[in-house]
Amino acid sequence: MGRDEMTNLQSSRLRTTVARVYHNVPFYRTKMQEIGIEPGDVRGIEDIEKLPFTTKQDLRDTYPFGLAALPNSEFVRIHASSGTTGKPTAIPHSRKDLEMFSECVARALCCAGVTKDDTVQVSYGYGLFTGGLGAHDGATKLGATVIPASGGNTRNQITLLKDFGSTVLACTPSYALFIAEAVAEAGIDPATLPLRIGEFGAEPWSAEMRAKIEEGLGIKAYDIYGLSEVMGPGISNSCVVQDGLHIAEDHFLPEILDTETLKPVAAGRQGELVFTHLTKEAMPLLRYRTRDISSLNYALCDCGRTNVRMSKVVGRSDDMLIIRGVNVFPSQIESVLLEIPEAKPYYMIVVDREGILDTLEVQVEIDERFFSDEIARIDVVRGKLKHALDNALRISVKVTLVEHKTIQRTEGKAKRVIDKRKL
């Protein structure tokens, strides 16, 4: 589809989202009310600047269907996301609503090469996270066989990948990294594995760690991008060039905006990924702030596709963490990392305070063919490994090498930073 095409598609979805929530939700009829607007005011996407945001707040505050536009009696399907840092966000869906899920995660796996031919095994989490449900019915809509593994038991993971000739993986690129070392520690060559494809998300993650996983699954692994208040996995996906990932733009409209001013940034600057809904039924939302930091492209890409395409997620920036007056990013310090041989891809973030001063420690474990009894081989590493870190973050950090899994696995979303700081 054509630019022209998907700008007139977008914006008469969008004149008909505006007015829905409108009428059928107080919550946005308040707001707008407030900021003197109404559906008639928004002709086109040109209009979105004037909408109101919404926040993950705003879900916890109207928890748990107060942004509705539909009865319960109209919902086939409820999610939820994590309630760890607070409340939950209850997600409920359509019949429509679901239908569209689908086809959005079938587009992503075909955007990596999955075909009905390939066998899909799900090793994300079923239950109130969308992950494992969401890839489940992608792949079911494609035509794929799919093999319901869930997350965990990770003996149980390779078996099924060497019993039922899984050809995709889907999970967190955390979860894949242990199957990897799991799989290395079972003495199995991947080589003999059918796995040709793996489907990642849920959290940041690195080039450098892509080609890790790569290395251990011997596959081609690629990026699905999703977050449960806007829909789950399948927003976007990385495709056989792997330059951005497509969005489904006739569904999820992208903004890209000054972290600080909420104002648009030039096309291709980094800035807070914004979604509006043109198609949800059951919540959709309003210029929803991700927190996600990426950037847009709205070249052609080589594949072929037309759709935008948003940059690999670099942090949240309600994950970066400010060192002495420089943005630090998780993501940053596992690029470095997995640059140096002697580093495993598991490492620890402590953040501290020494009076009025921040301090960054980074453990990180090292491979055990290169940890000795030697002070003065392990000091040649740690310096190694710290120089490159203060070249990188353009800040002194603190190296503590830990021995081979001293560091937690995880088979969900990897937890990085302890901030020890009362901020």
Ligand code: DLL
Given for the second form:
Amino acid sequence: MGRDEMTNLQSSRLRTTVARVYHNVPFYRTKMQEIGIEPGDVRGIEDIEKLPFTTKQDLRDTYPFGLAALPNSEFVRIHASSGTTGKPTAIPHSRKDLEMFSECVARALCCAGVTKDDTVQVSYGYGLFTGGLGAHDGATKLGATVIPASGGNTRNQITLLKDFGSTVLACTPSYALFIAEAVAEAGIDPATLPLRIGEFGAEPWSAEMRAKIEEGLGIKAYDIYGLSEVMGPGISNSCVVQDGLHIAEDHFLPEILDTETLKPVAAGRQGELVFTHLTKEAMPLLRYRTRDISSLNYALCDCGRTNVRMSKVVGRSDDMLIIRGVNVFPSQIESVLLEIPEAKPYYMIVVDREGILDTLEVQVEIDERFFSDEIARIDVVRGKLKHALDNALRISVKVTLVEHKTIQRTEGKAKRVIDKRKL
Ligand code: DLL
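Please give the other form, namely the form predicted together with this ligand, since only the form predicted on its own has been shown so far.
After this comes the whole thing, all chains and molecules, with the earlier chain placed first.
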């Protein structure tokens, strides 16, 4: 679809959505009245800035279904967010919403080259988390064979990969890494597995991590993005060009805003990703602030898709660490570590405060081939890592080398930061 045609479609869907929430959701009617706008003031997507924002806190304040635009009897499924703090958020879906969800995931899989001839092992958790059921319904819609493995029981995951001949693995990148490690430990040559594609998402991961997983499993790894409040996986997906993730922008209108001013950033610049629903029925959200940091690229992609691409998410604005005034994203640390052959992709970031000074410690596992009893050799490796991290982050980092399997493996989203300053 050409840009003009897409803009017209988005504008028409935006008008419908704004009218629906104004008439059906008291929260939005009040907010719009406070700002002094009516549905007729939004003529197209160029008027998006007139509309109010929605935050996770708004969903919590109206928990569970205060923002719904349909009666509960129209809900056919409810998901909930996996928030680590505070009350969860509940996200109802109508039948049409679930059709849209599976359509978007099917498109996302297709973007990565998955076809109906593939066998998709869904190793995201099934349940309130949208990863399992979302990937499951999308792969079913595509006509692929689905193996609903869910997360966990890693040895059995490998049995399924072998016995059922899975060609696609869908799970978090950290779990993919764990599976790759288990494949190696089982003495299996990844080249002997039929696996060819990975659909990994639900947490930030670096390009260097992608390379490690591709090597460990003998596959091409793709990035699938989404969040429960807006839908789940499949809001965007990387394509064979591997330069950004194509957004299903006929359903989700994206904006990138300056995190301080909440005004649009210059084209191509990084900022907070904000989505407005264009077709959602049960709980359409206006300008939902994801807190994810990304950028948008409207240039045409070599894969032929015309929809806008978002860059890989570098992190969340609320995961950004401010160490002695310097902004640090865990993904930056990951990129540096994985470029050094002695380091393994398992690390933990520990932030603390000594007196008035913040300290940043990176604990990292060292490849067994390099682990040595000779203190001098270990010191060389530590020095190399410290030098690279200090340079990249522009602050002094303490590097602690730890033995193989010291850092906990995960079957879902990895936890890589311990910030003791808040305790
Ligand atoms: O993680 C949905 C999902 C499931 C996406 C499976 C992809 C695959 P939530 O649990 O609500 O939903 O978490 C959403 O996870 O705001 C991002 O911070 C992060 N996230 C999701 N996908 C990616 C990705 C699911 N590909 C939050 N890259 C989002 C980086 C991601 N971060």
